[in-house]
Structures are given as C-alpha cells and as structure tokens.
Amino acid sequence: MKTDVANRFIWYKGEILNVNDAKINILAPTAQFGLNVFEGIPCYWNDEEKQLYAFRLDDHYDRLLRSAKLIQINCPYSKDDMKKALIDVIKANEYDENLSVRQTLFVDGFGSWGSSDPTDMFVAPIPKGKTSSEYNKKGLNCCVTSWRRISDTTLSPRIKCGANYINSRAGQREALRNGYDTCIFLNDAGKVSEGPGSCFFMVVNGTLITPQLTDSVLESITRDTVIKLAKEQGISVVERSVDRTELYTCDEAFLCGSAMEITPILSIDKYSIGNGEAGMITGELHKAYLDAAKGKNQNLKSWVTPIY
C-alpha cells in the first residue's frame, strides 16, 4: 500500500525509515548553515508501459558531485550507491505517479561551517502535486526582483546548495508580498539570470532566447534540456546577455526547472506577455519535454532509467 506524504518512506544513511523517524543532529553544519548540496530528481509514469522513468539521472549525479567538489565536502557514495538508494525507496513507497526525487548530500556531525565531512546522504520522493504552488501553476504572474542573483564572485549559483536558495528566498517573499506568484532576477551586471529555482526563456520573433551560463544562472538539466528539444524541433536557438525591457516585449516567455517543468509566464511587472496567455512555442516545447522524460521519444530513450 502507497504511503501518504506525511508518513513516506526516505531513504536516510542507509536505511529505509518513516519520514517521522529520520532524525538529524540539532547542531550539524548541514542544519545550523545549510551546508548541503542536492538534486531535485524528476519521475515520469508512462502509463502505457506502466513503468516509472526518472529523468536524466547521471546528469543530475554528475551534477552532484560536481556541486560538492565546489563548496568542497566529502561524498562517500558512489553514483552506483546514488541510483540504487533512489530505486529502492520509490519502491519502498509503490509510487505509480509523476515524482519529485530530493537527494541530499549533507555534513552531519558537530563541526561549523568549514567542515567537510561527515557527509551522508537522504532521498526523499514526493507526488509532483504536492510540490510547492509555484509548481503546479499553469502561468505565472512574475515581477523583476529588487533583489539581485548571487553570483561567480560570491556564492556561485553553479552551486546547488541548500545555503544558495536563501538568496532565492529573498526573491520569492519579495513576489509574494507584493500579489506576484513568483520573481526574476538580474544579476549584478543589471542583465537578466533566472527564477528562483528555474531558468528563463523567452521567444522573440520565432527565436528561442535565454541567458548564458555565465549571466549567474545555474547549469540547469531542464535549461539544457529544453535547448536540445528545440533545436530538434527546428527552433533557432539564442544563448546572449538579456536586458530588462526586453522582458516586457517579448512574444512568449517561460521558467522551466525540475520541479517547474515549463511554464507559461503571463505578466511581467503586470506588463503582458504576448496575449496574456500560453504560447504556442512554449507549449511545444512543454509537450516534447513531457514525451522525453516518459520515455515516449524513442530518439532520447537514453535520457530515462526505469524505475521498475
């Protein structure tokens, strides 16, 4: 029998435990600073096929480690031991539906924010519908934040770490107060980076047009993955510095993240994008995203490990 939410099973050091009964040490770096790096770990249920495919799972490891190479702690597991522990406890949970996979890599102990090690891990699955609002929307009201995105020379947003979000944070409840369902950055240059958690295109022209990696955005697999599906779709694709105003005259704009998927962005700063409403471009390339990460493009069959 399926878990609800509030008593699923994670998987937490190693063993397979009731959310309630996972415990973590009050004082631990990981809890006292954020000093954690992660993955969100997209799930697809192929309802034909009856089989559940987590999407791009080596990016995301390799991503990981790469995640915790940067802010320098130890890993103890292998990408082996990463996939394993996934598969089995979304099969712990007898999950059937569309995921999302938190995996943690966190410093445990009683050292501060220099140290790095202990380290462990958790992976814990959750239902894409009981993500937070922001994701299961299907268009957003967003405004340009105040506040500006964190970047190379401070806290790189290359860096999926826990302590990183607080800068999205900031964002967020900005957007919340003031009536908007979620916020852009720009960066310290004054150009556009991203979302909180989700990167930022808009279409321009028949164009496909987003910021570079280098415009302090995170080296998204969604961002990537988007890219590959429209220029297999034949769309021109732009990766430049984008400025503010050209947020309000766009023709089609989107954020797309694990958790996000692509979605529609409707205003910007109440000004409206296109008709207001979802473009055209934006739910092709929403379409396609959900074909590969089923499973169902036989060409980026590659892209999906069966859970089952």
Ligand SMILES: Cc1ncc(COP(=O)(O)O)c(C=O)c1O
Contents of the next structure:
Amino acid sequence: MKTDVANRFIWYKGEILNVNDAKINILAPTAQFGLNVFEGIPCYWNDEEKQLYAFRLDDHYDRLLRSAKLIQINCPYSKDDMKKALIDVIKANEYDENLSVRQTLFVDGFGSWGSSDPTDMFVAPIPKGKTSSEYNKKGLNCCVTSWRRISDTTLSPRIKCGANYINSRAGQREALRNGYDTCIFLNDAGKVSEGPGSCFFMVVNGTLITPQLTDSVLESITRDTVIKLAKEQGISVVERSVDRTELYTCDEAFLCGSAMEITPILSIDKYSIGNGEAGMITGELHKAYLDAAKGKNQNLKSWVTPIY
Ligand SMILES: Cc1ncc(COP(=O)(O)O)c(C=O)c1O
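In place of the form predicted on its own, the structure of the form predicted in complex with the named molecule is requested.
First the chain shown before, then all remaining chains and molecules of the complex.
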C-alpha cells in the first residue's frame, strides 16, 4: 500500500509497522546517550528500467558491522537479514522514488552508556523525490569551524554512531550562526578533515586531492566511489594531509556523502573557489556518480542491488 511520509512503514525489531507505532523506551541508552550505529543508504530510482537500486549495500553493511564492533554493541542480525529487512520495508511502502534508508542498530533496555545489550534494529526509508536536491546544484558557502573534529584518540570519527554527530552539530551550528551553509573541520593536528556529514575534496591543477583516512574522517563510501570514478576517468587522485591555506587557493572543491552526493563549494571563509561557480571536474564526477548509483554504468553494476 502506498504510504504518506507521516504514516510510512518502518521495519522495527523484526516487524513492519506504521512509524507512529514504533515505540522506544525513553530510558534506553540509544535515547539518552546516542548509543547506536547507523547507515544512511542511498537508493535511486531508474526511470528507464522502472527499478529502484540500493547503492553499495554490502559496503554499508560492512561499515555498520565495523562500527558495532568498535563501539562494542552486539549485532543480532546477519548481513542477509539486514538486506532482507531493507528490501521488505521499501516494498511495503511501494516506493518508486529516490530514498535515503536509515538502518540503525541501537542499544535498548534500561541500561546505561556502558551497556552492550539488548541490541535491536530499525530500518526507516526517507523519501527524497525523483531528482537530486536543488541544494546540490546551487553549491555551498563554507567556513572553517573553530571546533576541531573528534579524533581517533578520543571518539573515533571512523565509528558512525549517533553520539559522534554532536561534534558535527557544533560545527554546523557555528556555520549557520555566522551566515554560512556549512563548515569544514580541521583535525587535532590542524589539518583539514571533513564536513559535518560529508568528506572533502579539492582540485588543484587537474589533480583531485582529499585528506587521508587517518586524518580524522569517516570511512566514507562516497569518498571511495569518487576516487574510483575519478581514476576511471583518468583523473589523478592523491590522498594526503591538507593545510588550511590550501583551501583558499584550490581550483575546485566539493563535499560528498550519501546524502549530499557531490555538492560544489563556492567559497571557503569568503575566499572564492575558482571563479566562484561549480567546477567542471566536480560536475563531471557528480554525473558519473548518479549514473553509477542508478545502475547506468555497466562496469559498475555490481555496486547496485535491485529492490524490485
Ligand atoms: C562525518 C561524515 N563524513 C562523511 C560522510 C559521508 O559518508 P558516506 O559517503 O558513506 O555517506 C558522512 C555521511 O554519512 C558523515 O556523516
């Protein structure tokens, strides 16, 4: 049955329910301490094939299991169980549009921040319509936030857990207070790390440069996709530490992630990037990204899972 967003079906602890009927204990560690790990899994509607494709599903589940292991919460489900839950709940909603599917393992019960069980899962599709958001086309005016990115020595950004987003929030709220769209974080060493919910790339003299995975960044699936797509197009890619001043003189820059796809950066701390418009390489990579995610790139068909 087709659902409206407020009454959509979600998969919750093994059942498919109206989202309003999925009740959580207010004392649960997930509610009180953000003790959960999650994925935002992009699904794209391919209108020619009348098919919905989930993008890089196995890679999302591998990261979810790494996050659960690192934060020491038990996962009661296999990868096949997780995949089936995602497919079943999308089918229940009869979605034929782009989605971001939030798939979350959470610590339930009456425990505290040190608890590791009981753990359960929900799968909640978030409908996104049939086109990329206007946000992506417009581009972003960014600042470098005064807050540092969390580090592997305190709260690892490698773990995609709810609590980590409070650091993201600090930077994002500062950016919005000061009239910017979003921010870029520096890490403990003062090198560029990432955005609050995205990875950072810049183009200098035709070379794509991004911080290393050890520079306090999430092991982003879009980051990996961009690197592979760029190499496929013959663009050289360098993963290395980036200084703050390099941000101000690069030719192109963008943030990328499952939610924002590949979104051009127009300025950083009011320094124009390139000519202040979306860059050419950025645009080409965005197009290649959408082709891959919609199952239109025959060489990369193994990255997509058909839902129907
Ligand atoms: C902090 C952070 N960095 C990077 C990303 C991009 O990761 P992915 O490409 O796997 O969505 C996200 C989004 O989940 C994020 O929250």
